[in-house]
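This document starts with one chain, in the form predicted alone, laid out as structure tokens.
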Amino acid sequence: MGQVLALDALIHARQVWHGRATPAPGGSQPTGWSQLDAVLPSGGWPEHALTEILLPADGIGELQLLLPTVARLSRAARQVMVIAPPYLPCVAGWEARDVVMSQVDIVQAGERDVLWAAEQCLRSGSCAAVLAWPHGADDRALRRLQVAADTGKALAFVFRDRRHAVQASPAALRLELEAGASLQVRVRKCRGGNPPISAVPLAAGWS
């Protein structure tokens, strides 16, 4: 049988290799919500990249996931398009929550429109994130999104009916709502990571 050597004293003598635990990821572009940034294997929303948010029903509250990073962004002097929202943003309400108005504007599309606009906003450059609410998109209409994203160093987010969830996507990210008596996220799939099992609850605030 062989010598015991006590473990401490093998890895003293840099005879055994001491794994260390990777630290979390520390995002550039957090959600403002901390559950969700500590699920993300990038520690927050994918840089220059497509996140899908997929809804049961438009007007369930989806905007208050994405009001943080709005805020955030607009505080910067950097400017967030709105393309074809199902409803008009409250100023006021959106004011209460840190976002500076005058770095936001609001873009009124046709249904065919709203996916051109969204790419040339992407693509130009002088957008931090782009929102858009596209009634027909397909996979090769995401796939230009992601690129345009990427080209313009931009954030994108789609929303999009839940029924879609069962086609695959090239966004970077997909996450799906759900409403009950506190709203909360699902990660359906994250570019470089396993999608936590569990929902995300979005009832404990910002972060």
Given for the second form:
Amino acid sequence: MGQVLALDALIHARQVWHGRATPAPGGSQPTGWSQLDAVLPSGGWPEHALTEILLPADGIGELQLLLPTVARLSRAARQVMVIAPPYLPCVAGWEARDVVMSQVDIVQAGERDVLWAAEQCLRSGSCAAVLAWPHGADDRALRRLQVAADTGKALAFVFRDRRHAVQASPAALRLELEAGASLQVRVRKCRGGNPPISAVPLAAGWS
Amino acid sequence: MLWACVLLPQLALDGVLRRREDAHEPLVLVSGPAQARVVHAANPPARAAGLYRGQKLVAAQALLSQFAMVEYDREDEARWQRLLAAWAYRYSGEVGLFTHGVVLEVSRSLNLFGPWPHFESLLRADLRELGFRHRVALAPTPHAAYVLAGVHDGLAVEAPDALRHALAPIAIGQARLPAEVAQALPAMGIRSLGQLLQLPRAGLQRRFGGELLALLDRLTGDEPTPMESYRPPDTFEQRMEWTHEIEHVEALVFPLRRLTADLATYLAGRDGGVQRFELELEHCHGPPTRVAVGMLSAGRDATLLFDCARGRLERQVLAQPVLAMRLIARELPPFVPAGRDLFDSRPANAMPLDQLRERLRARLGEDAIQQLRRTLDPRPEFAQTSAPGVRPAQLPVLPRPTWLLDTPCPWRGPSPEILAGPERIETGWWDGGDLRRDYYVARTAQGQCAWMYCAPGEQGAWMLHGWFA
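In place of the form predicted alone, output the structure of the form predicted together with its partner chain.
Once more the chain from above appears, this time first in line as the rest of the complex follows.
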């Protein structure tokens, strides 16, 4: 009784539970959407980790979400791999959004090879980001990608249908795109913090 | 001048052993006529069982019931020696061939590769990697290096004055003199090279002719050695055969690793690269199966070559068992190492991007990896291509989607809400691919932004061509 303890000492000793983790001071992998960066615990994409993006339908706005990151990386002369995209990337459209297409490799892979190719690219350590559209990826396959992303220090993005939202996922970040009156993104899971309750609106638009 | 000699005491045996995975199985090389087969060489497990060189095969079979037998092939031995000459060419521009040995001039190589002890360890590490037993010696003349390597592994005599001293105690039988000389000298009481070198020259000339004197002069360095320098050939061809048939592709992986490593060694010696090569799988009947291996750019890294070849080989279906495998590289373009940024932020152990691309292509197909670029064609179908070429500089100002459908498909949903348009594209008269379309940006009921077109002037019968994803 009467003993005075410095609050800092208690916190450093990890004896006091924080209701909310202290936000990291600005992530090194910003998403390019300031409102989204603000709600993510790492201040951007989780580094060297897997991000899962759940879509209600193809073409809903998944590239709008990703292209600022692809543009930033390709401008810095880093390699980006696009594995088994559902459609052809339209060069004019990507370049209009500042992507350097010579830094982007499009890999056509069969259904069974998508995960293999994604893992190889992630593990190699020579790609900055890997965008993959796997078919029927299960929990184990995603975990492999997560480990590969960590080994190769790369950003991994996996696009899947919204119906997979009910399954547990080893991804460090899970986002769900919702298209209503306007496009918004809901954080389903994020490592290092609680997911925000409300969805984050993306400036929807086609230009 | 300083010469290093790499003596290969078991060249033929090592050549056979390196294509086998199991090193503990007794193995002998046999030679001689069919009635009087003798053991030409035996590997350590066979020697441990009492087999030795020159033994009659019948006697060997009496000693050991189970051992592998391979016919000794002089041609095969010569091929291995040429491979090692190609390897040595990497370290020196002057390489000569002796029986069971390769000599290389190293006085200038030492400037590049460091002092002799370090250089010697480099040579030995390479030879161990290649799988050849070896003895190495250094001397001021190639003949002296050859003789010393046979007597004392690892001996280095750098000063010409010390050479006579080092040669003096060597017995006549080990001095690699012509056979009749080596027989006659001990009968005359001359037992070492030192004694021979002290004999009056006139007497030796009378008794043995001028050739022995010339040989001794070359040995001690009084006369330069005329030698035909090795020149690496312009194509690479290496073959491996087995005593049994191989039915599964998996079993070809080990020999393939050897072959591609040999190719890499040869390329390093030539300072060249290879962009395409061929694997020939020989069968008992019928023509060989050919597997072509092509790469995006010239390379010579052993891992890269192996990865590429393995990927191609694993997709091959073997119709018949394989008896032998041959690797042929005819085009050897110059090798330009890829430049890397000093401030590269990638992890230090990253696999080079080219190697990654080759690995993906090997499994997914030759055209699996594309880089797209814009063309000047205004028609959306032709506005981009994966063929290499120049990128046009100016950017389009009109709205373009981010996803493009391979071929436009009819829109089946409810009529979309038009956001922008029309943009009329009416062109293509020059190659018969005329089109007349009005493109619109439209929003579907699900909230997607679509790039659609219809016939000019109409707003119906929509065709979907892309998504503003």
